[in-house]
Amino acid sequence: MAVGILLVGGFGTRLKPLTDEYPKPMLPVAGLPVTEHQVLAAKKAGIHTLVFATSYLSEVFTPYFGDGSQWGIKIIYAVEKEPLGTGGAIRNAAELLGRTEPIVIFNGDVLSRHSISDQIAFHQKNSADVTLHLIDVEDARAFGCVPTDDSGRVTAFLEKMENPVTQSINAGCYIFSPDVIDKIPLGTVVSVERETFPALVESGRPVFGYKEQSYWLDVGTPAALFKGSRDLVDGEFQAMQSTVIAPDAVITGGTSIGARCLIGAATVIDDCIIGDDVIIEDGAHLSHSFIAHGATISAGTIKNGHYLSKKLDLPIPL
């Protein structure tokens, strides 16, 4: 068994304007918030308690997730008064957890289909302080890279470079042994990527990389969020069962449609993310657009590459 911490306190600056009204972890991907996909992954891995490490728009999470009983997992909330960085957020959230089980850290920007339970088993087999999920990418120049030896032990954390020594990068899911958490200063801004992990490696502590080349995506930009939604839809479109769609509506391009929506006659919708309780009136043509929860799109509207809500109509930098 294990416990977990989900880092969902970021501002989502790269996702603007989508995050002007919603925190990025609550943006829908294939009909569910990004965070819900991660909660489901945590439950599948046998994690029984999950702390949401929140800051920006933290009040949005509790009404949706509550105590987690709907998902069969206990959810509790750690709210940062001031952003503490990844390390500071982890230590702050860990104050709500015991120190008897492995602690799994989830990055709120990431969709991953790797086996968290296998990563935990690898961590325990190696008696590691920390085990990171690593993936290989075709071009690692845009990332910091993480070389390992033949046993999987991390040998360095390297900044972005023109000629990377390895294609392995940090995929953003970490397993911490409980006693390592307390080495992070409480109430201090700390980056685990730039401070904690390199310091552990330099001091000879056992930090390992678990490699699994499964589906992985950083959904930190609008283009990536749309890609993630299309990937998970895996078809022309996906709609929640409570949504009503006119028989002659044309919906394509991996569009996802949330709950309790009404899609009018002669509408054409391509590659869109549509939230809950949305009304799209007859004859609207929408493409590559994000329709926020509760929005109404007037009859005959034509939009390409826009964020549309009750209050806003803004272009999306796709």
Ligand code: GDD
Contents of the next structure:
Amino acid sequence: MAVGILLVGGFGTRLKPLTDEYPKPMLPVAGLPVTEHQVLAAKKAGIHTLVFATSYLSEVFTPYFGDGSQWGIKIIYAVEKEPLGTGGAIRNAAELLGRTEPIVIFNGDVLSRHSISDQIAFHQKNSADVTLHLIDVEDARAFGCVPTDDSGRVTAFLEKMENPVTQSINAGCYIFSPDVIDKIPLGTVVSVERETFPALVESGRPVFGYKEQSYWLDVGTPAALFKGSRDLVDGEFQAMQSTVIAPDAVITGGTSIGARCLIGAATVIDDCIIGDDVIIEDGAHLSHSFIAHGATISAGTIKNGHYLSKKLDLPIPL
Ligand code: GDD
Ligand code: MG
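Could you drop in the structure for the form predicted together with the ligand? We only have the form predicted alone so far.
What follows is the entire complex, opening with the chain shown before.
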């Protein structure tokens, strides 16, 4: 068994304007918030308690997830008044957890199908301080570069570099041995990527890389969020329960539609993410657009590459 911390306090700057009204982890991907996909994966791996490390728009998480009982997992909330960085957030959240089980940390904007249980087993086999999930990508510049030796031991941690030394990157899921958490100072802004990991490696502590090349995506940009949603939809379109769609609506391109929506007659919708409680009136044509929860799109609207909510109508940099 293990406990977990979900890092969901970032500003989501690269996703603006989608993150003007909702924090990045609560944006819908294939009908469910990014965070919910992660909660389901955590539950599957036997994690029984999960702390949400929140800061920006923290009030949005609790009404949706409550105490977690709906997902069969205990969810508790740690709120940073000012963001403490990834390391400071981990230490702050860990104050709500015991120190007897491994602690699994998740970046809150990652969709991953790797086996968290196998990663924990690999961590325990190596008696590691920290075990990072690693994945190979073509262009490693936007990520943490993590070279390892033949035994899987991490030899350096190099956050975001212009000339990556390897294609193997930090995939944003870490197992920490419980006593290692307390090496991060409490109440201080700390970056786990720029401070904690390099310091552990440099001082010769056992930091390991668990390599599993399964489906993985950081949904930190509008283009990536749309890709993640399309990938999970895997077909023409997907609609959540209780949504009503006119028979002559044409919906394509991996569009996802949330719960309790009404999609009107003669609408044409391609590659869109549509939240819950959305009304799309007759004859609207929408493509590559994000329709936020509760928005009404009036009849005949034609939009391509837009963010539309109750209040906003802004272009998305796709
Ligand atoms: N609570 C809290 N407080 N969470 C934070 C804070 C904070 O101050 N700062 C960032 N986070 C959360 C973000 O919400 C996100 O879920 C996660 O930490 C990672 O932050 P990002 O801003 O998404 O980082 P990144 O994508 O540039 O890089 C990170 O992820 C890559 C993999 O996707 C790094 O961990 C890289 O090393 C890694 O390769
Ligand atoms: Mg990210």
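Heads up, when I say rigid core I mean the largest set of C-alphas that superpose within 1.5 Å between the two forms. Positions refer to the first chain, counted from 1. As the structure is a prediction and not an experimental result, all values here were calculated from the model.
Taking the rigid core as fixed, one finds a CA shift for Asp139 of 2 Å or more between the two forms.
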